[in-house]
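Read the single chain below, which is given as structure tokens and is the form predicted on its own.
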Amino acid sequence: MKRIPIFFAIVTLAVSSAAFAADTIVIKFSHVVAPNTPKGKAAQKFKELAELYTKGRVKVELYPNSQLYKDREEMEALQLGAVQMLAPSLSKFGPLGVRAFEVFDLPYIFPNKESLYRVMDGDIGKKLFAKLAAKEIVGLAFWDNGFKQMSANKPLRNVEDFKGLKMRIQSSKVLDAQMRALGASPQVMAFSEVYTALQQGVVDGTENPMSNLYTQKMHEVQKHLTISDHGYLGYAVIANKKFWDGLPSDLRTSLEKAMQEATAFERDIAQKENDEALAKVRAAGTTEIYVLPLQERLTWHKVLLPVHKEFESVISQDLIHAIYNVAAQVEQEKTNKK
């Protein structure tokens, strides 16, 4: 008689198993900027492309504008299986422990896309990725969002017009050495709470590129932009490890292809964004825009280099003169082709 009920839950689980196999998976993705944003227009295509391949085994809920979760909280959702899917700017790869990821945040590492696009998405990228696997996560991708521009409530066109002026970082520890570089005080803050930062003058300016500083109305209350390409801000878009390997191996060949057309989307959308929000801004008037000339750009990179130095130890001296490298070779490249 013992064995009826084991008999019967075998079956059950049996029966229960092959239910939740046909069940329809469901991906939270989650992400703290617009819907409009590249980054936000990326993830809508993802989806689209991930329901149409999988034949909607797979379902993707997108979450917008820090609507689960803000920046110091996603990635913690992540690894709690909270949510399947995050696209976190590079800079929340420092504080989760994988230093390598800083390198992203130097200022004026990049000197162009070219140089950029080769290390996401060569050996250096892979290896990058590769790292995030002893913290439960899986790398998919590397979106862009384009190089950054500073902006606040007074004119910066020299270093000495930082001196003292509090301005909202993301929590890198790079960036943080950046703006100290420059004479600021720099305050970190989660992105959904900049915008009335800004307005009740918590702090005095920030850095971003245009589509998200005009997606998030920021030039409404920053009168002054400054066109530096100083630094860079793009996205990883990372999964859950256990959620990722644990899908049918049919379906992540779906969603892997899904994510490869939704990069390849994204990265043509990007600087069409950006260029287009800096045309808004212009047109809109509350913010007086000044194009950083050469000479200047020249000395603001003389006292920003230093921070390089400063993270060798930290990033790895061997990571960051391997991009060296790649944006000389991409400029060799450049000269023989003339």
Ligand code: LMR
Given for the second form:
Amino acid sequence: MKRIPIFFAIVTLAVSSAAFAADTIVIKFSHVVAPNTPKGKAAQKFKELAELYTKGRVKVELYPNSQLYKDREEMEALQLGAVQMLAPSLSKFGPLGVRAFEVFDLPYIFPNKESLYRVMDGDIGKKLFAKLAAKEIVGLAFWDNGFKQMSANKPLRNVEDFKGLKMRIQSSKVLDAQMRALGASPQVMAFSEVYTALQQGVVDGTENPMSNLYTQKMHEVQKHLTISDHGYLGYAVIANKKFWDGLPSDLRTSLEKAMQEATAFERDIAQKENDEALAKVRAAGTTEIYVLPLQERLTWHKVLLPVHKEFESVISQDLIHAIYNVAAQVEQEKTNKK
Ligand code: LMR
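And the form predicted together with (2S)-2-hydroxybutanedioic acid (LMR), for comparison with the form predicted on its own?
Below is the whole assembly, all chains and molecules, this chain first.
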């Protein structure tokens, strides 16, 4: 008789811990970059805060470095619910049918980070996220990375230097047009394949912010780097809509708070991470670094600007002009302060 309560206690304990396990909501968060990048670090921060604020009721499992899925596959996995969260670059939404996101790829569209953040955090960003609902996706935040630099195994100083080069790009028609405008031959390729493709000469060069270039060791297989800041790379943190909408509202509120703080953290470290990556590439001594002088930059600008016009009908002229207006407003405010 004395054994029965102990038996019941054990059974009760087993049942309640099973129930607890069943109650824990798991978020699989997949991404394609290294953990020691702005995106990788912010994903880690989100995990820590999400688990803290939900008191462990939500567990976030991170899968960096294309461990689970490559670029295109991860979008499909999210829509199918095989993973719950991603943070793809803004250049990867075109194949999903939301071409307006390609506005971020237009060369030289953002003169500075202030204009960029104002676009991301204002009406334009909200309208872009609203477009994702039809794809069963919810947009949670815009994360930063930085302005892109060009690399190859030959110097890229003048526009003519691009002639005939095979340049790896992300799956964006704007980036395709950008490389063609420079006279190069663009090749769409998943991020996880770039290092080997550069090493084996399948492509001659690529573009990325420094943090991606350095953490993927691309500098080891690229003799030349041009600091051109010719375009921008950032992210949309997204979730499977059915999953997100189906969360208990208290948990969703806690996750939103975690996301807000992780986003502030991300914006804070992005530039620093890129500056440090540049310093490390410089120290590695594998790659000659050329900072594009103003005069040459103006030539690149002139050659690349027609890409804006070319994409007015696809992206929307209104959207492109709304971004010009934000940039002009930021400039005006800066002048007024002087
Ligand atoms: C790339 O494919 O070059 C980047 O989008 C990778 C990333 O997510 O930063």
